[in-house]
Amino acid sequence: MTTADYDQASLPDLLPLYYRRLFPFSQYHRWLNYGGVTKNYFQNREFSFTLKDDIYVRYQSFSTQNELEKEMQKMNPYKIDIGAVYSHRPNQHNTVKSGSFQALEKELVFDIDMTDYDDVRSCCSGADICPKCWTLMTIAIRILDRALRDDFGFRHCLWVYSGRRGVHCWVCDEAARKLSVAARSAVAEYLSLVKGGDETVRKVVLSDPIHPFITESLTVVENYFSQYALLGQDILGSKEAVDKVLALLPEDILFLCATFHMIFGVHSVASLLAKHALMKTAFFNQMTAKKGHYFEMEIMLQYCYPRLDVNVSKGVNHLLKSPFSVHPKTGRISVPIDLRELDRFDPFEVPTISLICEELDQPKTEEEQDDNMENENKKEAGERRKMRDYKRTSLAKYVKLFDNFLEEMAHSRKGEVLKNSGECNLNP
C-alpha cells in the first residue's frame, strides 16, 4: 500500500477505531512500567498529546493502563510523545513547590532525521525519502547499535521507524535510564563525528591515532559506500558532484585534482568503481599517510555517517515521538524495526492506519467468530478481542517484535534479581 492510498482528511475517523481496537496498550504499559520495580515509575511518566489543529497538551500522566487507555480513546491524539519520569505526577506539576518538580529518569534516546543529510544526498530533499537514501538509515542503525552494545554495554535497544523520514532509538537498560545530563552528553558526543552547520564544508576531520570506534564505523560504511554513494547518489558522476567531493580534500593535496579530472566524464559503473579505486591506490595512500591525512575516510564518513540530533539525546526531559504513534502526514504507524531483517526493511511497506483499519473489515475466521464464554470477565474479554483484532492486521508482526523485546527485558530483569539475591545469600 502506498502513501497515496492514505487520505489525511480521514484521520479523525480512523483514530478512534485505532485506539479502541488496535493500539497495543497492554504491551505499551508493560514497557513503560518496567516490571513495577520502582514505585510510581509509570505514574510519574510524562505523556504529551498533539491533538487536531496542532493543539499541544503536555504533562499528562496516568495511574494505570486503564486510565491511559480511556484518556487516549477520549482525546484521540494525532501524535503521542513520551517524556521523562519525574519526581512528582506530571499532571500535578502546577501544585508542586517551585524547583521541586524535577525530571529524574528517561531512556537514552537518539533521533536520526533524513533532512540532516540533504547536503550529501541527490535523490531527495526535505521530508522526501526513497529506497536509495534510506540506506543512510540502515548504516546509522548498524553503526550506532553496535557501539551502544559493544562500546557501552547496553543490551536493550529498541529501534523504531518514525513514520515518515527517520528512525528513533530507545535504550531501555536501567543504567541508561539513570544517566545524568552530563553522561548523556558524553555518550552523544562520543557517537558524533559529523560536526558543523551549513557553512562548514569539511564536517569530518580525523587525526592520529584513529579511534577503534571510527575504525569499526568505517567497516560498516565500506560495506555500503560503493553501492550507495558511487552508484545510488552518483557522487562522482558530474562536474558539480566531483567539485563537491574535491572541496573536502585538504589544501596541500588538492594538486591531485588533475588525476580525478583526467578520468572524469565517463558515466558508467566501471568508471565509477575505477574512480573509487583511484582513491585507494598505493600512490594516494603513500602521499597522504606521510602527512597524516585520512581524506578518503573523511569523505566516506561525511557522506554516510549517522547525523544525530544531539540535543534530543542530552536532555532528560526532552520529548520523543512514541512507538505506535500515527504520523499524520503519511498515516504510517511508528513501528519497531527488526534488526535481523534490517537490510530488507522498507519504510514504504510499513502499514498505514487506513490499511489496518480496512483489514479489520475482512471476514473473520471461525475462531475469531467464537463469542466470549458467559463466565468470562468483561475486562478480559475486551483485552482478548483487542488482541485478536491487531492479529488480523499488518500490525501483528510489529507488535510481536515489540513483545519479543519486552520478553528479553523481563528475562534480563529476572536474571538481575536472581543475581542480586545470590550475592545477598553469600554476604549475610
The other form holds:
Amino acid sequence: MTTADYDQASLPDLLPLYYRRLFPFSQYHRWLNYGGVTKNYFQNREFSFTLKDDIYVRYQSFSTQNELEKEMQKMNPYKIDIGAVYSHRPNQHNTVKSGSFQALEKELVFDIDMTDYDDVRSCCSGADICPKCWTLMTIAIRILDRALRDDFGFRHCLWVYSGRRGVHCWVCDEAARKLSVAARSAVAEYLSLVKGGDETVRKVVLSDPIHPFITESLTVVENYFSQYALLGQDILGSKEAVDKVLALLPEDILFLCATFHMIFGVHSVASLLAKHALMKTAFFNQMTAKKGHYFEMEIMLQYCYPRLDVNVSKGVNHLLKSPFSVHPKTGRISVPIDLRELDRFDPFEVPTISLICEELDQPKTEEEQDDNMENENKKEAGERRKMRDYKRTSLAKYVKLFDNFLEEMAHSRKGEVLKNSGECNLNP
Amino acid sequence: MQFYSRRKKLIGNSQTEQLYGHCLQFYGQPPIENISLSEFETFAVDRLKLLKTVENLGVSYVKTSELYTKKLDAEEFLPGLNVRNCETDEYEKRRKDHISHFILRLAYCQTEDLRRWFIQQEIDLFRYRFNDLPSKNIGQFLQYNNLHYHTISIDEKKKLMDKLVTSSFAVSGSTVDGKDFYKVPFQDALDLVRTRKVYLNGGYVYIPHQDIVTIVLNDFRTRLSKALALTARSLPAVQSDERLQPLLNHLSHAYVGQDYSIQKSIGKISLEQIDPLSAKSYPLCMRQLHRGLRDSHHLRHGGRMQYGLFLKGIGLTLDQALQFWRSEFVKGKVDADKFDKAYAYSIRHMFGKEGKRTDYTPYSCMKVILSNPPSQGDQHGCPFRHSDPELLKQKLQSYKVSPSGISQILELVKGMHYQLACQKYFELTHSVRTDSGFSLNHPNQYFMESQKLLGGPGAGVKVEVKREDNPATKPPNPSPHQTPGPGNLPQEVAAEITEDLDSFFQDA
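Pass me the form predicted together with its partner chain as well; I've looked at the form predicted on its own already.
Next comes the full complex, and the chain you just saw is listed first.
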C-alpha cells in the first residue's frame, strides 16, 4: 500500500476523522489511569493542546475517558502534549491557593532529536532524516533501553517515534514516576557521554577507570560502527570528513594519521575497510599500550553515542508530545516502536494520518464481517465500530504493541499487589 | 514534629531500652519525660560547648584525619555526652545526648544562620561518631533506622569483582575483598550515580564502606533540616513559656565562657590610655568603633551599646565612661547640656544605674555577629562579618597586616569563620600563634588576652597562653602611663624590638 500524500492543509478535515474513529482512547485511558491504584491519577494529569492557528492551551484535564474523548473531538488539536500529575485538577489550578498547586509525579522521559547530531552526520541536517542516519536512533534506543533496564531496573519503557526526526522514551514504572527532579537529573547525567556545544571539538572525554556502563554502550556502538560510520556516513571518505575525525585525536597520533591518509587517499570501499583495519591494528594497538589514551573509543562515541536533552528529562512538569498524536509537518502518527524488530523499523513506513483515513474508506473484507458477528453482543455499538475501525488500518499493529505494553504493566501491578499482601506469586 | 513536651509520662524500662537501643541516633523522636530546669540548662550548655569545640577543630584540622579524631577524643565534654561506645550500656549518656540535642534545636531553629551552623556541627559530630562504629554496629544502626542498605555476600562480591573495580576509582581488587560493600537504592546515592562513580545494577548501587558514610550523612542532613523547619513553626508556643524563653535566647546568642561582666581590672585604665590601647589591644570591631567615634564625634545607638559595654568590660567606671563620651560628643554637634539630657541616661543605664538596674553584659562575638546587622552610617557589628571584603582588606592593610596574613583572614571570612578570622588578626598583630591558646568568643576576651601578652593593665585574670620562641614575639613598647611590672622593658630595647616587628611584617 502506498503512503497517501499528506498535505498539512488537509488536517482540519482529517483530524476530526482521526479523533472520532481511530484514536485509541480506551488504551490511552488505560495507560494514564495506571490501574486506578492512586486516586485521581488520571483526573489530575495535565494535557496541553495546540489548536489550529497555533493556539496553545495548557492545564487541560479530564475526569473520565469519555470527557477526554468529547473534548478532543470538539477541539481537534493539531498537537497533544502530556504533562505531570498534579496535586489538584489542572483545569482548576487558578482556584488553588498559590504555592499549593504542585506537580507530583510523571513518567521519566527522554527525547532524542536528530538535529543534535548535525555535527557528526553528513547525509542530512536539520529536520531531515534518511535511512542512513536513522541508525543513530537505533543505536540510541539500544544503549538507553539496556541501561534503563539493566542498570536502573526499570521494566516498562515505551519507545515512541516522534513523527519527524527523533524518538521519545516514556519510563512508566511507579518508581520512575515518583522520581524527584534531582533524581531525574542524575539519571540523565549518568546516561550522558557527549558533552559540549558548537565550540567544543572533543565532546567525549574518557578516563580511567572505564565504567561498565561505558563498556556496555561501546559494545553496541561497535556493532554498528563499520556499517554506519565508515560505510554509510563515510567518515573517512573525503579530506574534509577525515579532518573532522583527526580533529578529535591527540597530537602524537595526528602525525601517524596524516601519513596513512596520504597513502590511502583513494575513495573506495576496499580502502575504507583497509583504513579501518589499519587503524585497528597499527595505532590502536600502540595506543592501548599507551595508558590513558582512549581516543578510538572517544571517536566512536562522539559519532554514535545518544545525545539527549537533559532538560527534557529533568523537569517533573515538563510537557512532552503524546504517543498517537499527529505530527503536523509530516502527518505521521507518533507510534510505539517494537524493540524486537528494532533494526527493521523504518520511519518512512510509519502511517500518516492521510493514509489511515484513506484506509478507513476501503470496503470491509470478509474477515471483518465475521468479526462483526462475533463481537455484536459484547460491547456498545459505538465502541465496537471504533475497535473495528483502527484495526482496518495500518495503525492496528501499533495499537497492538501498545496493548502489549499495557498488559505487561497490569501484570506487574498484580504481581506487586500479591507480593505486598504476602501471598506467593506462582507466575514465572 | 512534636517538640519538647513537659507532660508527665511514665517510662518503663523496656521503652527506654527501645528508645536508646543504639548508641548513635538520628534524633527522630523527641524526648518525652520530665526534667528539672537546671538539668535542662546544663544539658544544653554542655552540648553547646561540645558543638563549639567541634566547630573550632573542624576549621583547624581535616575532619577525617587522625589528628582531628584524637583532638575530639580528648575533649572533656565528650565523655559526658560520649555515646560512641556501643558495647556498654551508658543509658545516662545516651539520654543526655538525646535531650540536649532537642533543646538546642529549639534554640537554633529560628534563623537561617543559626540553623546552618547547628546542622553543620551536628553533622560533623555524627560523622565522627559514625566513623568510630565497628562494622556490626553499623549494620545495626542502618537496620534500626530503616535504611535498607544491606551488605553483599562474599560470593556476590566475587561475581561482581570486575564490575566493582572498574566502576570506582578508589576501589581495587583488595578493597573489594577487604571491605564491606553495601547495596543501596540508587535514589539514595544520586551524586554517585550522576558522576558514574559507582557500579549500578537493577536500580541498586554497590557502595564501599567508606562511601556509605556520605550517604548516611546526607540522609541525616535532610532529616535535620526538615525537622528544624518544623520546629521553627512550633516555636512561638515554646517561647511563651517564661521559664524557657530567657534560657533559649541566651543559648542562641551565647558563646560559652566568661561574660566579662565582672571587671577584675576595674579602674585600672585611664582615659588617656584608650587611644593607644585601641591600636594595640582592641579587636577590629572596637577599633573601628573607636575610630568612628574619634572621627565623627558621634556614634549611633548600636555603636554606643556595643562600644560602651565593651568599655565597661575593660574596666572603665561609670564616671570615666560619662567623661569619655561627653568629651567626645561635645566636640561634635552635641553641647554639654544636651549630652546630659539625652545620652548620659543611657550610659548610666548600661551600668545598671537606671531603670530596672540590669547590669548589662558586654556583647559576645556571637551576639555581635548575629544580631542587629549594621546599616548605612552604622559603625557597629563585626567587620569580618559585616564589612565588604575589599574594604576589610584595605583596613587591614592600613593596620599593617602582612599580605599573606590578609589573604588568610579573607579565606576564613569566605568560609564564614568570623571569629577565627579575628583570632588570626590577633595572631598577626601580636605575632603569636594561638591555636594552642584561647578560642575567641568575646571582644573583651580579645582585649584581656592582648593585655596579658603585652603585660598591660587590662590583663585581669591570668590565663595560660603558649608562645613560640621567636625574637619577634617579645612584647612591643608598652603604654607610657603604665605602672612598672613584669614585662616592662626600657625604652631603647623596646624601640629595637618594635623595629624588628615592623621588618617582620614587611618581609612576610
